[in-house]
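Next up is one chain by itself, shown in structure tokens, the form predicted on its own.
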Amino acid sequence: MNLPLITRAQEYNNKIAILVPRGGANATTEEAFTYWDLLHISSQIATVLLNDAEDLQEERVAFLVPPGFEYVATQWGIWRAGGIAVPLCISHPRPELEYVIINSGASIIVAHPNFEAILRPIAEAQNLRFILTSEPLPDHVSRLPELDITRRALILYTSGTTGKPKGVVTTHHNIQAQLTSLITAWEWTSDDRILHVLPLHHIHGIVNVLTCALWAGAECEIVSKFDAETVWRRIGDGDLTLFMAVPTIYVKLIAAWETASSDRQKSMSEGCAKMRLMVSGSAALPVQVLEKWQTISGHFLLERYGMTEIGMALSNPLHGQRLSGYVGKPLPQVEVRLVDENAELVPAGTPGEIQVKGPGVFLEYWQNPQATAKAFQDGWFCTGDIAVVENGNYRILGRMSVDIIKTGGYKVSALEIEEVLRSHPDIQECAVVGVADLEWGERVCAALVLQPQRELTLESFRSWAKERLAVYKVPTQILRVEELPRNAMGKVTKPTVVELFRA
């Protein structure tokens, strides 16, 4: 059978898909694709993909394009090939790309030339083939193979509480699960058009605003990074349905508006009024930037919750009342329940950790079948978030682990930051602990413990770490201190390790 997908896509053939702003972020006009060109060019990158095979048989491709058309393409042809889609961040380091395409077992590596010259010798040396997206396409399209939607689509990696990053795979029919879960209810149409302005190697760019707006049939307007001018204009124009994104792109699109002439407010609040939704999400929404939201765009944000795992499982309504600081009920196909330490349901009003079922959960952690088995309990998955249920309303209360740290939407691990700071000449011990911001959520922070005479500079730090981690795992504070707090069992305190930041 053909994906359920691409045979919606064949429904909306001469249908604009996919908008990109036309030499660069800061364009005024803009490059239009259909659905038909999305089918076109993908079955033709499918092609490139085969190489004559019939069938990629879920072999893993890792592609590392900007967002725009040729990231959709690319991922589509992935997919119509039969490969696993492993899309890899345009921001991360050369030791975090090939962590991913080493751990995934990928055999292709795609990639746009931009990103070649940090690709190229990863392939080389894993002796892996590489194919750039400037290469030209094949004139004919192969047969392309029949699909079964339990086929494995998608490898995102997510960072855990055991240090490194595992590869979270998702099903053709998870994914269809997660999609059509959220269009039911946020009532999804071909008339919609989204702007996405999310990072697309992350479920909330790539599921919650994409691929909906694919399935449904809506237009895609896709700028390559976030820019609040550049989002503001898009907004003024008033021909936008709907847009999503995380606590921190709100705090600086509220910045930019304090900053806007009377004349120039009053456009982008009323730009905003035209739309029929904006959700906020991957991070805890401070009451008060929700508020000042409200007061500049009219919109009560949506607030939902979800993980990588699971895809969306909760949400706020979209019609009737939305209450601040709560992420609502569980959403469509998807079974919430809490549980204490003995996997006991907790009476309403009691704190008890998160635990989801549903067809939108994911398959697997990619080959750790520990990790993976660890991860459920009868059949539920353990979501390791805390919450209490209120006038049938979930609150989230936080991680049951201090080593999990969600800033500017991401979930960072503290113990994989600790792992590469330990690798440092001058630190000698180190605690990352995270510390809450109203801009970020929380603030990766991290105390040192440096070797004997030496001294050590947040800057230097900073860009030492960044040939390391990914941008956003970096600390941006350091405290130096001679010794970390410790418990009896000789274990770091981090909430004390907190409380050094606050003070």
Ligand code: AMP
Given for the second form:
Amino acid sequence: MNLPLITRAQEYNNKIAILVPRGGANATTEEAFTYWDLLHISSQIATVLLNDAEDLQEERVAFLVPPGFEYVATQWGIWRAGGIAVPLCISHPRPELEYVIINSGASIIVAHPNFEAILRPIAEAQNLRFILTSEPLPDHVSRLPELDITRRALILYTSGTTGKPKGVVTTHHNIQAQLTSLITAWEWTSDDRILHVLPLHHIHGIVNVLTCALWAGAECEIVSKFDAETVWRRIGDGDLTLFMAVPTIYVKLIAAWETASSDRQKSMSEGCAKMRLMVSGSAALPVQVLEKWQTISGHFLLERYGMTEIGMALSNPLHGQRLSGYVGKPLPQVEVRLVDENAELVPAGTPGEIQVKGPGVFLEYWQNPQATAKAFQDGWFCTGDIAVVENGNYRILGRMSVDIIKTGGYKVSALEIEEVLRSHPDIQECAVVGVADLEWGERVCAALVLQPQRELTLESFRSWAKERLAVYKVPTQILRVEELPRNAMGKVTKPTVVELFRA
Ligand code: AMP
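Having gone through the form predicted on its own, I am curious about the other one (the form predicted together with the ligand); can you provide its structure?
Now the complete complex, all chains and molecules, led by this one.
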């Protein structure tokens, strides 16, 4: 059996699937790739990956390719060869890349030449097959394996409440449920054209934008790197129908709109007015941002709630009244409940943990049955987020763990960052917290107890940390303290640490 995503693409054939700026992010013309191009090139990539084998049989293929057509063709090539796609993050330093490659047990790395210097040594050290996207593709295409949709398709790494990120495994069936839910709820059609500005190692960019577009037979225009000017220029052209982003991106777009001339503001706003839907998610959308965006664009942003492990769960309606500060109701195919600490359902108006069930919920944490078992209660996935239902609509109140930080839409673990910081020769102890911030949602901040007679500037600290942690995990503010605030049990009291930064 062929994957339904592939069968559908065969029907769209000569329609445009992917558009990319010709010759770089600031280009004014675009290169277009059809569904046929995507099918053809991904089958050539699958042939290279298979290397005469019949089926990759869920081998993990880690790939690092900048956002664009090659990224999509590589991801589809991995799927069509029967492999599990493990997208790597372009801004990750070597230790983070190495962790994902080793933890996923990848046997092949596919890299764009820009990343050869960082990835080839890892492939050599781990004895992995290394393929550059610049290598010529074969003219002859192998017979590709028949794939059942219950196969594992994707591993996305996500931070949790314990140490290192965990690999969230979704099957083709899970992904299909996640995307068909959104296609129904937000009425995607093949006439849609979406501008893709999100990272491609995260569910938001991979499922909600890219794969929904390709399932629907729509056009997905991928910008290689978010830049407010480029995005506004494309919106101003007036030919996009959909836009999806995290709140931080809307904040940056608002800032760029505010500094534009009034003529330009007018054309920017007119471009927005031509779209049919603008969505915000992955972090709480501040009401001020929603209101400002409404005056600029005429759009009352549709806010939704979801998670790497479950896909999207709650959404404001496409038609009908959207409420600011609320994330709406369960999406199609998704069951949601709120429970107290004894796993008892809470009555309406009482806060509880969000738990989710449905075909879009992930299969397992990669090779971590203990963590997988712990994440479920009676078949319900425990999100660790707290919400309340008011007049039938869910309102997110926060997270159960202070150690999960959401910054610019990225989920990061305070514990993971602390572990790295403790390896700094000048740092004796540290506590990492998220401090509320209008632009970033939360800023990553670190209170540090230094070794005696040591000094540390923010600049030298950050450049040290950037070699070890993804840039969005690196604290933007540090505070030197004589000792960390602790409770009677000796546990660091994070809310007090947050207060130190607020002061
Ligand atoms: P991720 O797996 O990186 O997408 O992060 C999922 C987490 O982001 C959720 O568990 C929530 O804590 C948070 N999140 C996602 N959407 C929203 C939203 N609309 N409002 C508040 N928090 C959100």
